[in-house]
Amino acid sequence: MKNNDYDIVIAGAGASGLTLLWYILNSEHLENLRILLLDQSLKPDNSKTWCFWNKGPFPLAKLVYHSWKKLEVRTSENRFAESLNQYKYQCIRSIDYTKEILYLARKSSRVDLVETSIQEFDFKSEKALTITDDGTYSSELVFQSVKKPKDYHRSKADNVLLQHFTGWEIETSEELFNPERAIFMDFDVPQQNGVTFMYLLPYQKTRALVEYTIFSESLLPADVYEKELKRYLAQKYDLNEESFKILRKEKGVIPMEDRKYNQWYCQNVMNIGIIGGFAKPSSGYAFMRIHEQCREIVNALENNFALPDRPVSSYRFRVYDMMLLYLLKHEPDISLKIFHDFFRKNSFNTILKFLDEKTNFAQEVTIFSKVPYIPFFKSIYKMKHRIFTGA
């Protein structure tokens, strides 16, 4: 008779789900637990690039697929370029994240894998329930990253963006890129359908991962996504179809919201990674974020502690945040401005640091004033109501 009853499920197998099973599996105190894993396909797929910046060491060093000291920015007026000295800019490709921790779980003895769609979570009987088309499984806890929690649509939410992007690896027969270098922002592009930019990633001097990326309120039919990637590479490197060969795609659409994300679906079904709100609003950065929910998980359960459940992020970047979504939603001109003096007139590691929210106030206070000012007070003033409310 098969066994439903778990210590803990995992209901998800994207990168919050992954980094979850991976500290529990690398922690010493946790190792009489019964996990499960499940989601609708553990395949692992080529489909993802997950970028972040790092002071120390990351735990999975040895999955990084790239890594770069200098970034640079562009705008239709300027370029600015810089190395790092506190940071390193890397990525991994989830098709290597998502082998290696399946590998470590399926080498367990306390890891059961379930490809199944997952229906619904409940709470009975001092145990919580996942419920999918394979069957209900019983557990101490939950954490899930694939269903929005209940009161999503009824919380508050001003202003909602998304960043959609769609991206082409692609390899040239001439040396083009710079693979020490990646450009992190590039907006010297059309911006009629909102804030717009290119992202380039040069793995080599003949292959780079190029994506264009919009901030807007909805998507784009496919082929603009595509148009625009051909007019860039035309444009900037003078490539044509035939000059590149197109390794392989992907796209992916990221919340930029100010809602405030509830951290539990149900009694002990806790949300987690981009579902409980971790990709920052403002930029939609979640990794980094995501390892950081991971370890205070996991550093609970070892401790019997409490499960973390405060906000993302502190009330002042959440009220940064808004600011900020209020410019891109309603004012993309000017914060096209803002972006070029942003980086115009900071250092890239403090714009690191303080997009990693680790600043300080009067460092926070240094970085808007060096950047056009009334636009702020106008966002205060239209998100007063939130503000002042505790955002």
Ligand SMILES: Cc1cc2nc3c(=O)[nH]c(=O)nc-3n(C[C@H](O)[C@H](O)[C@H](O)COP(=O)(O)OP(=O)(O)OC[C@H]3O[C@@H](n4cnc5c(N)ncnc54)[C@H](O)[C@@H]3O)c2cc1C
Given for the second form:
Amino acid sequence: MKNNDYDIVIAGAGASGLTLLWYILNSEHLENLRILLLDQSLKPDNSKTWCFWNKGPFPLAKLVYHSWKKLEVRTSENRFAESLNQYKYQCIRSIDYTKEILYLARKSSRVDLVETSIQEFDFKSEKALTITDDGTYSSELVFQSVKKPKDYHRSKADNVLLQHFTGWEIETSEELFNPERAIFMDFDVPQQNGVTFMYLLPYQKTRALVEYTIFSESLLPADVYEKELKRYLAQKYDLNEESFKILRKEKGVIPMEDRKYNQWYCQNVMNIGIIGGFAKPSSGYAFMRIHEQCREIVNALENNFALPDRPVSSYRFRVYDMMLLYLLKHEPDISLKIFHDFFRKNSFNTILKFLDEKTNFAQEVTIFSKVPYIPFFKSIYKMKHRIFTGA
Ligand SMILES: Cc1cc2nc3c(=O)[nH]c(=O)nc-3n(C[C@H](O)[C@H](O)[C@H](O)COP(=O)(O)OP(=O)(O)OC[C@H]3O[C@@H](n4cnc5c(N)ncnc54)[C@H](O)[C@@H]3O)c2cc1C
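Would you generate the structure of this protein in the form predicted together with this ligand, following the form predicted on its own above?
Now the complete complex, all chains and molecules, led by this one.
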């Protein structure tokens, strides 16, 4: 192996970098690629729980930590619970995912791993360059999930929100949870800071991850999230601080933006993961979209096709996300009513298919006809400068 020169540099060993590496290592056609994996920390940590739903077999199914047959949504007026006959809602812990893929990487003679801080990317003399504290690495291609492109803040974005949350994995002495049913969204919480809900993933009758989640423009002081978690556990489960143990804390901020993401940082340096715009703007779910992107990249590498750099979603779904983001930002009360009717009048299977962007236009018209649709016309009017110019 030439010093510091690789076929591919994967910059960032988070969900997207590791997923891309996993697909490359599992490709019979890419066995000759020399790969460098870089991250500021290559120590697996238990900081994230990635949930997703899918129908068919999931390639890393052995890493699934828990899955739920039923989902429930609660509002101040109703509770909607349903068995998922077509999908499985499941979660993987970042610690298990990272351990497994780093183990495979270390076992492979064609992958080098370096723990270093990445400073910049560049393209010179027909090579992509990754400039790190440890030196500069050159490669044919870089897939990076660590740095926002320089033009990020200049790229078109009208509705920019954050999905911000803090969660506690708790253990209780009493059996309070149903490990077969995840609470997808419980909107029956104070709504003064933006559209707000609790997300509750029971792993056992006495153990659950509960997350206080908000869609809004700015973060809250750190103590507010924890105060709201305490309040919720007291009100809904009659738990005071002595009656549960916090096993782990998790917090995060996911962009929810109608931004026109640029897939390229510079020539031969592709943005992947959240930085590449792979979080679904109206929900923040990214894990399965990252898998789809990585499968497409590997397919292109195997077949010598151009790398996929079209927008993540089709025009129709970009418009729907834009309309929903507009309403979440400008009309939080109406958004709550829309969520209520969305979950009351559609089956979870339809909803998950819609969120997966796998519905057809006729199904989407039916879905929208069941929620207050006048606000959507208003959002189309307000967003016409984007909607009628390609979104
Ligand atoms: C707590 C949390 C929970 C989430 N849960 C879900 C979920 O349930 N379902 C879902 O679909 N999505 C979820 N998401 C959204 C999304 O799936 C995750 O954010 C996912 O980790 C994104 O992958 P990524 O590769 O883009 O970024 P990351 O996983 O954050 O990876 C980026 C990597 O880059 C490294 N890095 C950053 N800067 C540098 C630097 N300068 N030098 C070197 N290395 C650097 C970091 O150490 C990190 O390992 C969640 C997000 C968070 C934060």
